[in-house]
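As structure tokens, one chain now follows by itself in the form predicted alone.
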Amino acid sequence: MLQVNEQRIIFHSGTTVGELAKKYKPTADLFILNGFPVPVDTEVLDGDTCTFIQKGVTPSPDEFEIFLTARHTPGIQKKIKQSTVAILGLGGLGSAVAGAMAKIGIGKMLLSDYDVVEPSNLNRQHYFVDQIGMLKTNALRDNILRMNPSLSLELIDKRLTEQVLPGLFADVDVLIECFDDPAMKAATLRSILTRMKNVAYVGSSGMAGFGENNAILTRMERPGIYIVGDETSEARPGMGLMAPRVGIAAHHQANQALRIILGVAKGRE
């Protein structure tokens, strides 16, 4: 058997790379067996793995989910791509989070922040220099089609309040809490457990700085409901938030949801 853009297809012997692209991307202008480019006289054995690409074009949406699916498998993508997840805070948490989300084919993201790009944001969040002054909101919109053209998105560009969150967010499989603001983080907390009882939870607390890597951690507080961090260290003079640290909680955050989605963590009760 052969692997020809992550489909499966009985080998031939004798056949060339060119005979392969020809019939399964005519349109290819690269050619990777095994991982390497190669001419397209090249002979296939039994075995191998074929991709063929046409630069600079991007995979159609099918495209793109089969080579999900083969690296998932179709029973985990499946899940992924049925499931919504809600980002709450598009900082430095939210944007790793978001574009991890976004990498592993989320069917569905909210995405929610009021605040524009700042200079002094480019330390440890997914923005580039040329996105100063965009919303966070449509800046990350763009960052993460790039990786995940076939996503779909919605864009929330406003100040949340306790009294809001139940309209917008009831109905996400997880919301994953990714603020600054202390308050925020309290008055989201509250609103999942007294008003949104069918989403899971997934809050963040401690990881300023540069300390020990296996500090931050997940807990879950009751099924469903999961913070990660150290607990300990708030951003202050000598302890500011800084890429390594705050891409660690992040990528426990997004790891978390996907879990839960996967149903290999407890959901709400």
Contents of the next structure:
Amino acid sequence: MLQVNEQRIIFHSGTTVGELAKKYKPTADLFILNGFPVPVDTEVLDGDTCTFIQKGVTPSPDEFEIFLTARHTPGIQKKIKQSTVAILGLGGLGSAVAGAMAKIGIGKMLLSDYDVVEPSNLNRQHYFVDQIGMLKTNALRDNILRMNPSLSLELIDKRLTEQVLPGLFADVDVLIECFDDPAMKAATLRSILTRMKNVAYVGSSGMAGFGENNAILTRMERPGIYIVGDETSEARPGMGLMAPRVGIAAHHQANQALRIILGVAKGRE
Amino acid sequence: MNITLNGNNKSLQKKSSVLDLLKDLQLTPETVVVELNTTIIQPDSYDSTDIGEGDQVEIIRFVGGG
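Same protein, the form predicted in complex with the partner chain this time rather than the form predicted alone?
Every component of the complex follows; first up is the chain already shown.
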């Protein structure tokens, strides 16, 4: 069998990529075989996956899913697609985490922030100049749907308190804490430990300035509870938050969430 | 009085509440999570919760920025 875009078809030996494309996607001008671009005269083998693309045309959500599956292998992509994460705070950490989770094709994301995009955010947060003044939830939705149109999103644009967290987030697989405010960081972990005992947690503490790359760590506080950062570099006058180091921490968080989803890092006990 | 704080031995000079300990450690109460003998202590109980001989205290501290 062959996988050609969304379809499974019978394999015949000697068939070339060009012949298949002519039949199944005549308008294609880019020919991907098992994840890599190839010339049209390349012969396919049984079990191959062909993806034919017309440059400049947006693929459908189904087509997009097939691209991701080809990249990630089917078993892994299925687990990612079935998972839900919540991202609390859509600043330098949260906007970058959301981008990473969007690109790997996470099934569902709950995105939470009450704030609007301000000029001072743009030194590190993944928004555009023409989005200043928009709610971060709406701006980030627009941006990540351009990265992956098949995402399922839930936007929460109210200010959160410790009391409301379980009602909103108790059903997610992984809660990724990306708040700026240390009191909300502590409140979130407290809520996770006492009232959300099945939800894995990836929190953050200490990523301001331009200190050592390798001081940013992912520490397991206990099974299913992880804290990312150097745990000392506090954002303050003279040591601001900057895109490179915040990005390191954000991608530690995103990768840890992925590791939990795939079962290679410990979940809650 | 001796307690275990984040896995290390610590001596306290006098009878202390959780709030006293946080002040002693120069920590801002709102930015930490405190666990006393495997129970999470709510912030509004920091002042009224006393620490006893041999208690196991875990404090997870957060700094701002995100």
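Worth saying up front: this structure is predicted, and the values here are computed from it rather than measured. Numbering follows the first chain given and starts at 1. Just so we're on the same page, rigid core means the largest C-alpha set that superposes within 1.5 Å between forms.
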Exercise. Determine, after fitting the two forms on their core, whether G18 shows a C-alpha shift of 2 Å or more between the two forms.
Key: yes
Quiz prompt | Core-superposed C-alpha of L45 shifting 2 Å or more between the two forms | solution = yes
